[in-house]
Amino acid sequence: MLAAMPGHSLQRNVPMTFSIHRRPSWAISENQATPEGVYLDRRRILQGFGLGMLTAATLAASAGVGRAQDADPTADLYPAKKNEAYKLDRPVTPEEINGHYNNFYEFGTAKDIAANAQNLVIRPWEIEIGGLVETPFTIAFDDLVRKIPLETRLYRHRCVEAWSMTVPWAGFPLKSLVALAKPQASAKFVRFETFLDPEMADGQNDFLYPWPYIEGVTIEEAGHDLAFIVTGAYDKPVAKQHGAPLRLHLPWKYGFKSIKSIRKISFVEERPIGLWEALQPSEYGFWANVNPEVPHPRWSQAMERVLDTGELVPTQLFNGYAAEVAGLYTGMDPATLYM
């Protein structure tokens, strides 16, 4: 049963405290494991391209992963210079693996959505920037991507489904786009909206979902250096199944907050309601910060399965970025930070 989501404010009087007691990686109880359906789906996908008749190279060619993108007018911007301040504690997930394990509901509900996602038309592509800004404007992606210097960052990605990967994203800090937009002082949130084209994206014909995909963050979150607008990955323009031509990546939040294929960015005073929150607020709330001690209503978040190795490892508070982002939530009730 759906329930109305109470409003949240950054001004909270309840102290924010976290007490994390992690089991050793070898001592895993059944209720800490990735949900069986998620795991079996992953195994089926991996078997299909890792152990079956098709090789990873064949799959990469079939969906454009690793394929030369000579027709992309922004290809000359890659590889973008690596920002050495962003490091990982595990290897980067191979492109041929995370390129074939994606959520992109606009094109269907299967994880192996890469082939369908090639129907995404990304030229021409314009981004509308408006709401509470000095002067609303619309800008072509090919112009925007040359206005702000690009860099490559190694980032974690943690899905709410309890699997994870690591990606060398290229792009620019969201705060640079905020500065370009020149929001008014009354803007408290940033609202993102993707495309709406059921003829192109057959998943948008599914009436169960409140299309188009919408997400939002606070203006403070948008101004944090970790918040990143992605335009590329693996030293080339970002692949369509990853949300071309530009998407958001918030590495300390569950992946559904990192909206793909952005068409519209609005600075607003009221908190946006995202697609998943509108669909089921008790499971997919506004904050969606990674917290191993706050379970999803249907499974534990204490552990995560590394996509390419299958290893089960402890989930880290804020996905390992607590030192950087915990200050954004000072004074808030920890129980609200997932929902």
Given for the second form:
Amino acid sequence: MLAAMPGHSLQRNVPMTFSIHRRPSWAISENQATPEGVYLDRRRILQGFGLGMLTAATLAASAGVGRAQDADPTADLYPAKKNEAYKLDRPVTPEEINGHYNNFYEFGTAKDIAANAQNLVIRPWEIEIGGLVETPFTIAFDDLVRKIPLETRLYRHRCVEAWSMTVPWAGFPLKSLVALAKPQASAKFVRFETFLDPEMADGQNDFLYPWPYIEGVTIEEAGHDLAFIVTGAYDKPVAKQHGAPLRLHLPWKYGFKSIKSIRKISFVEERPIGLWEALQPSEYGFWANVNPEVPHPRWSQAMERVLDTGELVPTQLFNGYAAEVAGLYTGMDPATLYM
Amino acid sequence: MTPWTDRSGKFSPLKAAVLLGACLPALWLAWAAASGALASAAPVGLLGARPITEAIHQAGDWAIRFLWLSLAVTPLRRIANWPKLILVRRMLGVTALLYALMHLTLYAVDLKFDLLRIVSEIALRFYLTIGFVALAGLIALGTTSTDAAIKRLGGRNWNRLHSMVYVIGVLAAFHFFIQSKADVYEPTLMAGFFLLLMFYRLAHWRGFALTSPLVLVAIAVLAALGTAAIEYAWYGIATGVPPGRVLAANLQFSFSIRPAWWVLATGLGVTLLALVRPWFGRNEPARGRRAAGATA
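Could you drop in the structure for the form predicted in complex with its partner chain? We only have the form predicted alone so far.
So here's everything in the complex, that chain up top.
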């Protein structure tokens, strides 16, 4: 059976291929199979026999290792084929670490909101696509995710708070979604909006923040191959605390630009104002491109603390993606590009 | 005199309790830090994925809390007519200094003791500069708090020097405010308690009796209003949050009880303390400089 699925067995057993550095402690934590890991192996074994998802979920549930939410109708899409063009200079952050260190204010202002984020209801989930497009439409997430082929990419994530993580995201380039939306020539920006449901997400009762979370990019940025719509991570559907069922990731920008749990995508003429920019325009700008030379008003951005390893490493221009994205900003005023 | 005996060498339960209380946060931090380093099963310890940052914040929180506690001694002595409280003021102040030193030391650990960076960060970042000045002040007060130093300086000079604590308190609170992200709930709360403590002093200085429930209730209300005003001003000046929304939130309790209410509750709790005081046998009059009735 293993011979029949060489790719799967390799990825499962040799996750170290993601990284350059090898850390024994990390290897240990990866090998300590979590219930989910056990469950996924089960599924793969069953897939090897050609059995369907329903059977797998039933069996997993009867074995007492599956929970209702594990029976994700898109689980069969993962692991997605790896795009080897995106490599890392550091190990992949263990899932248990970055799964408990998230800024998702909809579920609380602390970092470990993972448990509370499980209140996020992700089915049914529809995405409204509108604004300056040929024809506005609404699409169910489960349909959208099967319209565009998924791939796995290893990305660095740099938070404006000077910490960083690395994640094996799965998803598709934002530009594929833009193509699907067919924007009109007058569209200059893409505006993203998340859900608004204070009953489900108790953090949205916090009156300090102008809910819902909004973010935006230029149409040129949206067309760049690096701009990624994330639907999965760690070879399964993306966890709720990371912004299930679909989120954005712009690896060359500070993390707050990468909006979670997207509900609405609009193509607009006017520059959108994100939640953080509305709150603190002096600290969180529209561009928010990573630049170690430009400090945040209250701290230096020269270095970053890498989650898990705890290393303090120099931050790179455009978070190390300068070769790819610097061209997007030629001739623009550097005074605002990096905050 | 040990940290658990009074000047006559007798065991003091009050001092022993404060000593224990002063050590508890540090012991908890040490244990939480060890949990991350020792736990092989759970990769994240009690301090989370960025344990040093979390420890820096907690040490800072305790520094300001103990500083406020040391500032509570004088008004509480008057309000509760509990002169013996003076026994623990020095210990509380020195504890605040030690947590502040831990705060800075952990920051240095975070920057891998890169002295050049530490110095340049402190010089470049306004909120760090303020915090550092406050710490320098605390060090000055801490090192002059021995019996020998008090004797050398003389009571008058010592008092003058140690009134610097009010400036340090303002700097510490300001440091707390500007290091916060958008939400300044905790700094506002600390600023409110500081107001309360200052109003007790102001009232005493103006000749009001701190044993009068009426005076104490008035102080509680004023401090609460002041807290709401500080909150309003901060959001209006330093953030994009409409300050009116924050002000209105003081009357909505579904999401949070605003700091002003906690300050009011604390002030009223202190009033209660003054009311039950006579039942505990400490009935010597504690008055302001002027007689209580003179200003009424």
